[in-house]
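Only one chain is given next, in C-alpha cells, and it is the form predicted alone.
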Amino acid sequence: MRISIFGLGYVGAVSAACLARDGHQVTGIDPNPDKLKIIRSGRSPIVEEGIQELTSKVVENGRFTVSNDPHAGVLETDISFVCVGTPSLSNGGQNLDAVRKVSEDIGTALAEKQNYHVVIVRSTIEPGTIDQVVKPILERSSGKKVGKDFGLGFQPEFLREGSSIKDYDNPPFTVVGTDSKRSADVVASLFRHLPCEFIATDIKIAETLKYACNIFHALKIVFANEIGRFSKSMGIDGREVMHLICKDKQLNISSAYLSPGFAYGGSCLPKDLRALLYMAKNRDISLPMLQGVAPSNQLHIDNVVDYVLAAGSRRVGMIGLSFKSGTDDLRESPLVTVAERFIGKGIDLKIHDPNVSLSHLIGANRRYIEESIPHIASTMTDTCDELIDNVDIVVVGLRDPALLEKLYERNRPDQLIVDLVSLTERERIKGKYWGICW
C-alpha cells in the first residue's frame, strides 16, 4: 500500500521504517529540513536499538522517502497517518496547532483527489478531537464528507521508547476507531499480520484508550512505589512484596476489579486500607495516592445519590443491600450508605435483597443491623415484585438473574432505572435508563 506519514518524530519515524520494511511504499512528510536531510542520508532522527539499521535499509531500497510537500503526500498515497506532536500547554491542556495545520493541509489536497483516501490520527489527543476538530477542518478544506468521500479514524500507539521496534512487532492488541467498516478494513490490511487481536471500535473509545493505558501505567508505578515506601518503613523489602503480588494472575494481575461499576465495600477492603494508612502515618510516611482511594470511592457513592435526588421522585426502590451479590454481608456496604442517605433526605424507600432476610441473619450481620442501621429494617420488602410495582425509581445494585428477570418483566415506561451492575439486556428497559459509568 502507498502510505504517507505526517510528522517524523518518534512515532512517525518508527512507524514509517516498520511499514516500509513490511513491503509498503512510505512517504514521510515533515516541515523540518534537518530531519528530512538526516533520513535521506539513511539515518533515523531518533536514537534506539535497531532503528538506524532499519531506516538505512528501507531508505536505500527506496521503500521510505521523505518530503516537505503535504499535497503530494496525499495525492500519491492511499492512507495518511498523522503523527505530529501535541505538547502540553501551561494549563495542562493540549496544543493542537500541528494537528490543525496538518488537517488543513490534508483536506486541501483531498479536494483534488478522486480516489477514496483514509486519514488516521495517531497523535495523542483529547477524546472528541477527531469529531470536533479534525473532521470539521478536513470537510471544510476539502469540500467533501467523511464516510462518503474519504475515511477518518484514530489509532492509539503503544510504542515504548527504547523498545519501539519490538513493541511494533509484538503489540498487546491493535486498536483502531473509525468512521466506517471500510476505513477499518484499510487499516486492518496493514496490521492484521501482527501476532495479536485486531479490534475496530468507536473513535472516542480509541481516543480515550490511549490515555487510560498511559495513566494505568503511571498508577501502577506509583502504587508499587508507595507500597515500597510503606514496606521499607516497616523494615520489609518492598520489591519482594510486589514480586509476590504479581504472582497472582487471578485477581492482582488480571481483569478482576477493572470493569467500571459501583463502589467497593465489605469487611476487608475499607478496614485494611484504613489500617495501612494509619500505620504509615505513625511512621511519617506519606502515601498520597492510597490516601485518595477512599475519598474517590465516596465520590462514586455521592454520584449515585445526587443523581437520584435530582430526578425528583420521592418513591425509590433498591434491589440489593449487601456489599456484593451472593452475600448477606452488610458491613461497610456502599448500598447501605446509599440507603441511609436516601432515608436522611426523606425518600420513601423500599429495599429488596433475598440474601438479607432479617429473620435469618445471625452474628455480626444481625448485630450490625440492630446496632447501626435499625431504621433500614422497616424499608425491607419481601418480594421484588412489590418493590418494582410501588416505586418510580429503581436502583439496581444486585446482579441476581431471577431478580433481573423480574425487573425486565415488570419495569414501566414511567420509571427510571439506575444501573450499578451493568445490565446485559438494556433493550428490555421500557423507561428511562441511567448507567453509572456507561
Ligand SMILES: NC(=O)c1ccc[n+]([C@@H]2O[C@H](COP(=O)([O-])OP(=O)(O)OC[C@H]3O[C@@H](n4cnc5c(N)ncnc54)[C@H](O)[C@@H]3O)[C@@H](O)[C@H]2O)c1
Given for the second form:
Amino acid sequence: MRISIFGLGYVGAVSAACLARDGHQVTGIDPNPDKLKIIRSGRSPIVEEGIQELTSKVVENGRFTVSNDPHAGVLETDISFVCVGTPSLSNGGQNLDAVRKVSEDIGTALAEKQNYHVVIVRSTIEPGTIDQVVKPILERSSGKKVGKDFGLGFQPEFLREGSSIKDYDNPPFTVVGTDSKRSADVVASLFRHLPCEFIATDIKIAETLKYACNIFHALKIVFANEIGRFSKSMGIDGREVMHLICKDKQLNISSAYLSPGFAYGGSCLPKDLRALLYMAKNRDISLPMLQGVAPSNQLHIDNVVDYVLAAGSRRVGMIGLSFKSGTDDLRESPLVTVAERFIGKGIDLKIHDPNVSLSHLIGANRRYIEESIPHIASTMTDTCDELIDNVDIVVVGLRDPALLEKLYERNRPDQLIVDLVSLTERERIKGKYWGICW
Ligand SMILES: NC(=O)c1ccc[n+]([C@@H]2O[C@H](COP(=O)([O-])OP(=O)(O)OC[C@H]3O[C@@H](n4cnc5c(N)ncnc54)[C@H](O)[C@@H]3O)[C@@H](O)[C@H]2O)c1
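Next up, the form predicted in complex with this ligand in place of the form predicted alone?
Next comes the full complex, this chain leading.
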C-alpha cells in the first residue's frame, strides 16, 4: 500500500520504517528540514534499538522517502497516518495546533483527490477530537464528506520508547476506531499479520482507551511504589510483596475488579484500607494515592444519591442492600449508605433483597439490622413485585437473574431505572434509564 505519515517523531519514524520494511511504499512528511536531511542520508532522527539499521535499509531500497510537501503526500498515497505531537498546555490541556495544521493540509489536498483516501490519527488526542476538530477541518478544507468521499479514524499507538520496534511487531492488540467498516478494513490490511487481536471499535472509545491505558500504567507504578514505601517503613521488602501480588492472576493481575460499576464496600476492603493508612500515618509515611481511594469511592456513592434526589420523586425502591450479590453481609455496604441518605432526605423508601429478608436472617446479621440500622429494616419488602409496583424510581444494585426478570417484566414507562449493575437487557426498560458509568 502507498502510505503517508505526517510527523516523523518517535511514533512516525518507527511506524514509517516498520511499514516500509513490511513492503509498503512510505512517504514521511515533516516540516523540520533537519529531520528530513537526516532521513534522506539513511539515518533515523530518533535513538531506538534497531532503528538506525532499519531506516538505512528502507531508505536505501527506496521504500521510505521523505518530503515537506503534504499535498503530494496525500495525492500519491492511499492512507495517511497523523503522528504529530500533542504536547501539554500550561493548564494541562492539549496543544492541538499540529493536529489542526495537518488536518488542514490533508483536507486541502483531498479536495483535488479522485480516489478514496483514509486518514488515521495516531497522535494521542482528547476523546471527541476526531469528531469535533479533525472531521470539521477535513470536511471544510476538502469540500468532501467523511464516509462518502474519504475515511477517517483513530488508532491508538501503544509502543514504548526504548523498545518501539519490538512493540510495533508485538502489540498487546491493534485497536482502531473508524467512521466505517471500509476504513477499518484498510487499516486491518496493514496490521492483520501482527500476532494479536485486531479490534474495530467506535472512534471515541479508541480515543479514550489510549488515555485509560497510559493512566493505568501510571497508576500501577504509583501503587507499587506506595506499597513499596509502606512495606519498607515496616521493615519489609516491598519488591517481594509486589512480586507475590503479581503471581495471583485470578484476582490481582486479571480483569477482576476492573469493570466500572458501583462502589466497593463490605467487611474487608474499607476496614483493611483504613488499617493500612493508619499504620502508614504512625510511621510518618504519606500515601496520597491510597488516601484518595476512600474519598473517590464516597464520591461514587454521592453521585447516585444526588442523581436520584434531583430526579424529584419521593417514591424510591432499591433492589439490593448487601455489598454484593449473593451475600447477606450488610457491613459497610455502600447500598446501606445510599438507603440511609435517602431516608435522611425524607424519601419514601422500599428495599428488596432476598438475601437480607428479615424473616430469614438469624444471628449477627439480624442483630446488625435490628440494632444498627432499624430504620432500614422497616423499609424492606417481602417481594420484588410489591417494590416495583409502588415506586417511581428503581435503583438496581443487585444482579440476581430472577429479580432482574421481574424488573424487565414489571417496569413501567413512567418509571426511572437507575442501573448500578450493568443490566444486560436494557431494551426491556420501558421508561427512563440512567447507567452509573455508561
Ligand atoms: N513517544 C511515544 O512513545 C508515544 C507513544 C504513543 C503515542 N504517542 C503520541 O504520538 C504523538 C506523537 O508523539 P512523538 O513522541 O512521536 O512526537 P514528537 O514530538 O517526537 O514528533 C512529532 C513530529 O511531528 C512533526 N510535526 C509538527 N507539525 C507537523 C505538521 N504540520 N506536519 C507534519 N509533521 C509535523 C514534528 O516536526 C515532529 O517531528 C503524540 O500525540 C504522543 O502523545 C507517543
